Partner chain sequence: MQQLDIPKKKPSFMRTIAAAPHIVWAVMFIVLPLIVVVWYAFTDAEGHVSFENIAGLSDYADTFLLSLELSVIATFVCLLIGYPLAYMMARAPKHRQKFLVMLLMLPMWTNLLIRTYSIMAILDDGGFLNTLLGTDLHIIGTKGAVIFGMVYDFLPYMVLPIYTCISKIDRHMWEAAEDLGCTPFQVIRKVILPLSTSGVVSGVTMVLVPSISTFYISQKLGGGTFELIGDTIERQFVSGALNTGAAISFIMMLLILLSLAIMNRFTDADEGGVIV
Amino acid sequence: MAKLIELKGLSKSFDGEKVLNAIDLYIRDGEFITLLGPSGCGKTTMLRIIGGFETADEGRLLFEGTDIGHVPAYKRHINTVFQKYALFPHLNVYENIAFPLRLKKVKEDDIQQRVTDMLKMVALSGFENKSVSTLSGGQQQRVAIARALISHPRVLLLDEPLGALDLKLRKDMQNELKTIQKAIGITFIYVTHDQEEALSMSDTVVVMADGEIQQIGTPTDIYNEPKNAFVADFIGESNIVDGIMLEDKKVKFSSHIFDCVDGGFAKNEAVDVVVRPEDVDVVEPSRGMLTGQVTSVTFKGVHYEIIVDIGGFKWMIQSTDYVAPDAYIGLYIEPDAIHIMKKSKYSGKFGDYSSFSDELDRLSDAELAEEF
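May I have the structure for this one chain, in the form predicted on its own?
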């Protein structure tokens, strides 16, 4: 796929605070790319700059090699679907979808054909005369998508479009959006803070934090090969511990030497070690590489979430086998379950699950204080 949009050194500040810091990114024609990160990371600001609703302070925004940084939004081949849909309550479904074509004074026969095609694509045939206020959230979302696509844009921007939907409907719409994108073949740029949403829908995921891109990759790469502690923690659950890379494919952490599959680090280099909770086997203490005491067990439906204290560091384990609280257990970790990362500014901030318990305790104390 050819490059369609390029961001080169893009920066933006509000009230003296930099929310985007020298962003370099290219987006390919026909790609489903997701900007993923917590609130305040800069992902929506980036989307608004691409859409023409904000102007960058520094850097360039290119569309097929042409700088469009100062081209107004209505002149760009880009449309946007917002979380709140922005439908016209006084117009029915047909007229909401037809609205952009009426602005362009398209012939009525063409409007009718294109609205019919759009209704079919978003599975709303027969809804033409319904008031949008009587539709469900998912149906309203599909009307908004049809209206955005009817003008044949080259790019569709979607800013947290499923945030107002309940869980089951949100999952259904994830599948529908991916199907629509594949059917029409245009570029989708999607913004979300929901990791599962990003991993399940995207060709490419851009993980952001503090106004900077932390990692770009396929969903599989982002999950299995995180670049730093922030990415490892934000994408799924992770145990992140301090380690020493003794040599290629050999690392020491939690007072034990492990075989791993990573190399290319300096001898005795301090590193961050990531072990996903689902990649740890619970065994008898005598067979364990690490041993510790279970501090809590939570049933999650398909597995048990087990917190284990190992030398004062709380590990999370996900297992289909039940383990009793206070039990003394062993942990067995295969070499390919261990991922080594360079130290970063996020090192030491994530991965110990005792922090969550402490936070809950503080919240409980605050709530009790308010009551009395």
Second form
Amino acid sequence: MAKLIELKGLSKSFDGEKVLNAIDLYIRDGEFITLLGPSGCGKTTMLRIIGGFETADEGRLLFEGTDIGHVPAYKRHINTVFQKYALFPHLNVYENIAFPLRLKKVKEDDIQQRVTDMLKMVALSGFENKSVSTLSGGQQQRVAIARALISHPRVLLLDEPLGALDLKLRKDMQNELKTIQKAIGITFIYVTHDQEEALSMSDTVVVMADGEIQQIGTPTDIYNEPKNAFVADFIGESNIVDGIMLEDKKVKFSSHIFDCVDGGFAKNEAVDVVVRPEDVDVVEPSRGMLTGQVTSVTFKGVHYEIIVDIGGFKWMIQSTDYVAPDAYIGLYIEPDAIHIMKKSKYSGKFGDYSSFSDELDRLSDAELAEEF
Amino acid sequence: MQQLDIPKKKPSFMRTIAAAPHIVWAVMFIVLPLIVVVWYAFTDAEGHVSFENIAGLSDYADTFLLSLELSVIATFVCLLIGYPLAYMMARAPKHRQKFLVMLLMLPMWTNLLIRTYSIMAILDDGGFLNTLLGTDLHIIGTKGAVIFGMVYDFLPYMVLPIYTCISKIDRHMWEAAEDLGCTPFQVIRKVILPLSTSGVVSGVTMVLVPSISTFYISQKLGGGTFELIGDTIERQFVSGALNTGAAISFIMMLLILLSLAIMNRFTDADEGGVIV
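To complete the pair, please output the form predicted in complex with its partner chain; the form predicted on its own was given just before.
The next block holds the full complex; its first chain is the one shown before.
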């Protein structure tokens, strides 16, 4: 796939505060790429620069090799699906979708054909004459998608498009968006703070924090090989402990020496060790590599979420078997479940479940209320 | 089991008490005067029911048409000036908008009569403008002067509702329009203008109604050369012809109500378009 959009050293500040810091990124033609990160990480600003609603302070924005940094939004072959849909209330469903075609003075027969096809694609046939204000959130979203796609843009930008929908509808729309993207084969650039959404839909995930790109990769890469403590923590649940790389494939943490599969570190280099909660097996204390006392057990439906105190550090373990609170248990970890990362500025900030609560976890959803 | 005693909800006494002053006010100063006007319109000087007042109104048709002509022109000019002004105000940075609204309101802190007098002093034959330019223009007494006075006095009533309406349009509407291919001008024509019709209708109403019934502006700036319907009404009352004055007022009210009803059809009911 050829490079379609390229960001070179892109920076942007608002009121002296750096929102994007020298971003380098390329986006291939036809891929589904997701910008993922917490509130204020700069992902929406990046999308708005690509869409033409903001101008970067520094750096270049290339579209097929030409600088489009100062090309106004209406001249770009890039359309946007806004978080709050932004449908025109004075037009009905049909006219909303036909809007871009009318601007281009497309013939009436063509318009009718294309709008009908588009409505079929987003499963809204028969809604032509409805007023947009009578539609549900999901239906409005579909109209917005149809309206953004009808003029055959090269790129579709989606700014948290499913943020306002309920969980069930969100799942359906995720599948549908993916299907639409595959069917028409254009580039989708998707912004979200929901890691699950990012993992399940994207070809490429760009994890962002503090105005910088933390990692770019396929969903599996990002999940299995997180580059630093931030990524490991933001994508899924992670236990992140301090470790010492004794030699290749030997790491010491929590006073125990483990076999692992990573290498290429200096002798006795301090590292961050990531172990996913679902990769830890609960065993008898005598057979465990580590032992500790269970401090809490929460039933989550598919599994139990168990917090274990191991030498003062609290681990999260997901297990389908119940363990009683206060019990002593042993932990067994396979070598390939241990992932070693270099130390970064995020080391020590994440991955300890001492202060863990669902409530804190949900704070990242506060982004829904974010207003630029 | 003992039945819990849940009191039924009925209009509370306190609420009735609280609303009372407003009701008394409305009856005394709105309903009663209206009844008096209607009563006078349909009676003669001796207090007998009579339709002569209404029947005799055709004499004033020319005056009425002239009032209509001048006020429609003034409203149109207000719209031409007011819409772009309101648009620019709504697009200005937030902190500057307050200042601009204050500038717009500032002349309204001065009494309408005084403002009209000032215009007279400026436009008069030997007035400020002619002195300044060293010319001998005759402006007072022309239709132009009256229209100018109406526009000057009532422009804020056009700008404010439109400004409020445009500034309430979600920023994403502008962006979506631009995103979908609108040039900056098309954004205004295809999206902003249709979404601000309710503001335009309010503005038009709020300028047209006072313009059509004004008597002061036409007296001062018209230089006594022509009479508008407001002047006619005033003259009837001053000269003691209460019944004729009431009849003209009554018909004026009907006409204004009718035009409001027509204008309301242009706005969505839920937007609550016309304020008057």
